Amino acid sequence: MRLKSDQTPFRGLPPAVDASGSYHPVSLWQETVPVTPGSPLESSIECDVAVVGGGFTGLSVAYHLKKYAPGIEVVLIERDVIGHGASGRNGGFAMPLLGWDLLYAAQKLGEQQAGAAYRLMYDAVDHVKRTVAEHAIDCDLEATGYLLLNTCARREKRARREYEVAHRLGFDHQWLDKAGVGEHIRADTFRSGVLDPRPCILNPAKLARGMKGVVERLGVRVYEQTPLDELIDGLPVRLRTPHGAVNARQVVLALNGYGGSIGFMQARVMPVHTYIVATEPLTNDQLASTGWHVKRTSLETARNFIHYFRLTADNRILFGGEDAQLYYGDQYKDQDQIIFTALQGRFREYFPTLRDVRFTHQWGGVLGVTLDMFPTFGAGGDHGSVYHAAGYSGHGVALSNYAGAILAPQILKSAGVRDIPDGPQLPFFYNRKPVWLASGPVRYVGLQAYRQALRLQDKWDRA
């Protein structure tokens, strides 16, 4: 295996760190955390495990490696700063979703395997809560639960079937009629919903920066402003960077939607974008007009192109979704004004009492999406020493923070380390290859057609 960086997808993005050394945040979340960019790698070093990527996945793997084997040498390199990518831009929903939803997972995997997969995902949600509490990470975590909202009869029928599957599998979902939904959110558009009481919300940038401090205190060497130029597989694996190199016995690629920029799973994991707008902080009267001021439940609409919305710690409404875009040439884009305008219009539709509320922030980021919406974890390379976790497909906050619990035991066992925890049972997506999708113009055209079909179905469902 030999992977080489391609800077073309990053063309047009502003630098995260300017020539003066100042960090430039993209999202509302990133503005809430003071960041002094860390130093880049400027020498040749050796380690037991090198982690490429400073988001939730990379931090989780580094954390669990040092937690299980304190003597192991772990190095983490990050292209920009910790939490600058998807881990500092997402909606901040720690949920158990896998695939499109539980009903889809049951149809694809069978109810028994889907139940096992979702129990692992609930463990991942609980792991986030435990880690935040154990290390006293200030990330505005709220145990709000998650309410899936039905806006039309066709989607309501599907949600009812999913609710029935959840109950057969022993999960504590609740069916809410219109009056029940009204106890959480007041909007004529929403007919009914399914409430999952266990998910939580948080400020993802605060969590990422908090975990940076945790892993550094455990002894992980973190180098920011250190992009990977080339990976040369061997014994050891060699990672070349602009001003240095890392020789590692084992490597973890924690890149998700950015993996294609080094040629990793380029034809299997797509860099799909999602976008978010955020309002100014609401007054007490404005918040009360929505009926959202009591339970503060996190919300999502039942569609192909979902809307996800939640309150922040300072009572802004964060509103995302509406569309998902794959750009020609797999370009990465932080901004898409067409989608921002559509999001604001949809927001006014759902919340007519807030027609005068200003939007103060808008941003986007890259998801790693597979065709079947299931993730992929595993080991590969010429010697089985290059590990990965990717393809969260928009549901990665909980699972990426749990990735180390899954991967670290496998990494340590293969290195001959003894007396380590077994970790969770390996999920069905371990060493799974996502469906091959080709790349370049063929994939772009095919995915645009698929995207339009999904949009048409959303319109049909509401007809």
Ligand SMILES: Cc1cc2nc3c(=O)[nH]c(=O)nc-3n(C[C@H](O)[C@H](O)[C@H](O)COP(=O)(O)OP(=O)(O)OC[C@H]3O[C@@H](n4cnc5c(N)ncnc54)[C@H](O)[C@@H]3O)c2cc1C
Given for the second form:
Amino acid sequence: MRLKSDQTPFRGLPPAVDASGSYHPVSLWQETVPVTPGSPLESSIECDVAVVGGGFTGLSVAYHLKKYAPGIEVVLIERDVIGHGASGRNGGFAMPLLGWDLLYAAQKLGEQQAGAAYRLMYDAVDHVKRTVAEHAIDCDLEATGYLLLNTCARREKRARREYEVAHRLGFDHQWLDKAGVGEHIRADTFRSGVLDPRPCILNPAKLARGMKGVVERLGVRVYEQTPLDELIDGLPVRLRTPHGAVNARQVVLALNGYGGSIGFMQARVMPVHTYIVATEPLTNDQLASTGWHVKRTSLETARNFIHYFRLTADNRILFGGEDAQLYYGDQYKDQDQIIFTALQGRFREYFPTLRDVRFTHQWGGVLGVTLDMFPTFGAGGDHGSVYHAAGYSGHGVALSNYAGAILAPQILKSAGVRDIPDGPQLPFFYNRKPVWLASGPVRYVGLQAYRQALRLQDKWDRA
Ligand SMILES: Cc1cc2nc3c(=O)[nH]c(=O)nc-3n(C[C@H](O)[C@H](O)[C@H](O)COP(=O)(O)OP(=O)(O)OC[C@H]3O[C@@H](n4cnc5c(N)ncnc54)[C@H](O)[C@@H]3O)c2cc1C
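Now show me the form predicted together with the ligand; what you just gave was the form predicted on its own.
Let's see the whole complex now, leading with the same chain.
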């Protein structure tokens, strides 16, 4: 296997660090953390495991490798700076969602398997909370719970069926009628909702930068401004970068949405762009007009293209979703004015008392989606030494932070390291066969048709 430089993802994308060495943040979150970009790799080095990509997945893999086997040499290379990708731009919801929802997972996997998968997802949420506490990472984590809101009869019926499955599986979800929803958020549009008390919210850029410090203290060598240009599979695997190379016994591709255009990742994940807008900080009166100030619950609407909204530590409202884009070819767009305008319009529909609030930030990012919306983990390459974890399909904050707990034991055991704990088991998502995703115009046209069908259903639901 040889992944050449012209196959690396988004090759036309300018670097986030300019010629004078300054980093250019994209999201509100990235603006909250001062970044001095780390040095690029400028020589040829060797290591046991090389991790490509410095988001939550890469950091989690590096963290767990050093935690289980402090003696091994781990190198992490990142194209821009740690947390510049989706991990520094997302909504910051750490939640257990897998596939479209629990009902979908139960239909695809059977109720018991879906229950096991969701328990693993809750472990992932708890892992985030535990790691943040253990390493005292200042990332504004708030245990707000998460409320799924029903805006139409069809969705309400589905949510009721899902709630019953959750109840049978022993999850402590609560059904809220309109009055119950009103105790969390005052908005006429919502008929009912399902409250899950366990999820939390956080500032994802602060978490990513905090984890950078943690892995460096454990001895991981982190090279920022170091894009992978070429991967030459072999023993060892050789990673070529603009000014140096890494020879590694094992490699982990932690690229998620950025990996869609390279080699065997192409058949597994699609790069999908999604977008967020954020308001100025609300005054106490503005916040009180929404009724949100009491419980600060994080919210999501039940739709194909969800809306998700939450408060930030300084009481802005962050509002994302509405649409998602798969652009043709290798296009990368973290600004889409049509979607920003649609999001702002929708915000004013939900919160008429806040119609004059100013939007100060808007941004987007790319995430990895699989055809069945379930994640993909595994090992590939000519010698089984090129690992990946990706395809969290828009719900990766919790699971990408837990990816290392799943992958590190597999990597270390296959390298012959002894006395490694088994790690969480994810049998249905590990080494599953790639779903053929086609490429070029066929893939684009097929997926656009699918996207339009999902959008039509959302429109129909509003009638
Ligand atoms: C706008 C938005 C909102 C979201 N909201 C939520 C949410 O609220 N809750 C939730 O659970 N999930 C959410 N997600 C998804 C979540 O952010 C991702 O699932 C998660 O961050 C994936 O982490 P990752 O490390 O796998 O990928 P990324 O964070 O994307 O990391 C990949 C890294 O690889 C680097 N890279 C790219 N090319 C190369 C190369 N050639 N060489 C070296 N490095 C390279 C990139 O710069 C990047 O840092 C959202 C995503 C977006 C975009």
